[in-house]
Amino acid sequence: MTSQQTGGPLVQLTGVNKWFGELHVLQDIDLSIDRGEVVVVIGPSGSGKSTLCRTINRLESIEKGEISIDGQRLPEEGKQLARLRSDVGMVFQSFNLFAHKTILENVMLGPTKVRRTSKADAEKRARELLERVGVSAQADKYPAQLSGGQQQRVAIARALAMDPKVMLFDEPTSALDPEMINEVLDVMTSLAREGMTMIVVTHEMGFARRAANRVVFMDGGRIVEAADPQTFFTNPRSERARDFLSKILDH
């Protein structure tokens, strides 16, 4: 049953604790997050952010809880959970492309492989998305000759390559020069636009007030609010979170 037959949230975390030994990561995150729902999740560093977006498609394994994707709850491990995972797309800050493959080669290994998409299909796919992240002049160098905000689009077109049903994005744009920011940001923005349900860690507040459906506020391991991102930016509840605006608003 899908959630869209059960109205239910695409993506769906209930009671999640994460321990890494002694250190309490994430304690009793509850997160849903609709169908074509962009959800920015900010605060300040160790705060649990990326641990988060990771144990959505088990990168990191959680103590308690349980996570479900379109209604169904990720197992721990073996094909089904590689199933499961395909379905949720991730960018990394860095871009982990294949040095050895050109970039068309690196956007249709996914779906050729894990898919069995056929190569002429998926070659088609692959150079439509190239185009709409903008470096489809670039399919046919490595990734050593593109510039990192190249390679941060062509990771982009490489998860969506999978057809996914949510996109995670672990602080994308951190490991970037700050003149390619916007070119990767401005990519996410229109992905946005078109209705991708995305789950994003970011530093970017403008790309967050931009985008965002909701903000998420984080800090030790905790959601300490989550609102609109008017609401939130304009007059946040708590005091950790007014003081982390603070703090860098003001720069």
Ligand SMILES: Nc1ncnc2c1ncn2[C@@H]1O[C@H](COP(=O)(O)OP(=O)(O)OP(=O)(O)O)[C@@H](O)[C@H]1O
The other form holds:
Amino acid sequence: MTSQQTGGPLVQLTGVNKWFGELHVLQDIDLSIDRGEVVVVIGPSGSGKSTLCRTINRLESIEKGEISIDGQRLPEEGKQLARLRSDVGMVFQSFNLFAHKTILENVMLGPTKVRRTSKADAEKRARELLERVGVSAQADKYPAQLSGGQQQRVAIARALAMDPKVMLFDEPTSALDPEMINEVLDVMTSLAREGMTMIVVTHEMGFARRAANRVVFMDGGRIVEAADPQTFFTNPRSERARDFLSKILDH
Ligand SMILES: Nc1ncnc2c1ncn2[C@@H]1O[C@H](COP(=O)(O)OP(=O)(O)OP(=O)(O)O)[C@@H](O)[C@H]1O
Ligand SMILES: [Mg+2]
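The form predicted together with this ligand, contrasted with the form predicted on its own above:
Okay, now the whole complex, with that chain kicking things off.
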């Protein structure tokens, strides 16, 4: 495969800065994520969590600094970017499945169109992945016929079909009804246990405690604090993290 196993961090951000016009939305971000590491990113609304995710697969450009995936610096554009971008799987709050394609077709699309995988191989792999996320019985249905939790699990399968090196999740459960949240978190927890490198923006602190190696707290475009979950939740160092935790853990 394309994996080059450099031995260094899988994802590395060095001195990353981004502005939206006047707004300095990412400020001097340094973040290094090892293979198999699960990093949960938390912080108040507007602190830059989604923007951070979007810069990692270059849905957003950066003005200053460097981002590399598996030792290779993300280029601005071109073929190389398309390849490196497909190393990064992304799952959003809204599932964004293609409404007029079946569940199976949704999962096969990336591999057949981008990777030029044969239909037969793509279908075999898609069925395995649908099995893995627990929706294989829905393969021939259309997205609208599935619950939100099922659709989000399909979105995870679709991202995995590209064999990404790292998976980014941006609030994957926040659009779901409460009873569907756990079925998605369970899939993510098993992915984490199987060694997938993951960056997860979430308010689900149970997931953070259970699955994260590290919690990164952002505020005002900066990483204010980063620690293992046990340390972070029991003994946050900064006033801002303490304040944030008291708000989200109280209800
Ligand atoms: N495309 C854009 N153009 C201009 N400003 C933007 C754009 N996207 C985000 N912003 C601003 O950048 C800041 C960070 O936004 P971002 O979406 O990264 O925050 P967030 O931490 O993900 O917040 P939330 O918890 O609400 O999802 C916010 O002030 C937001 O209004
Ligand atoms: Mg966001």
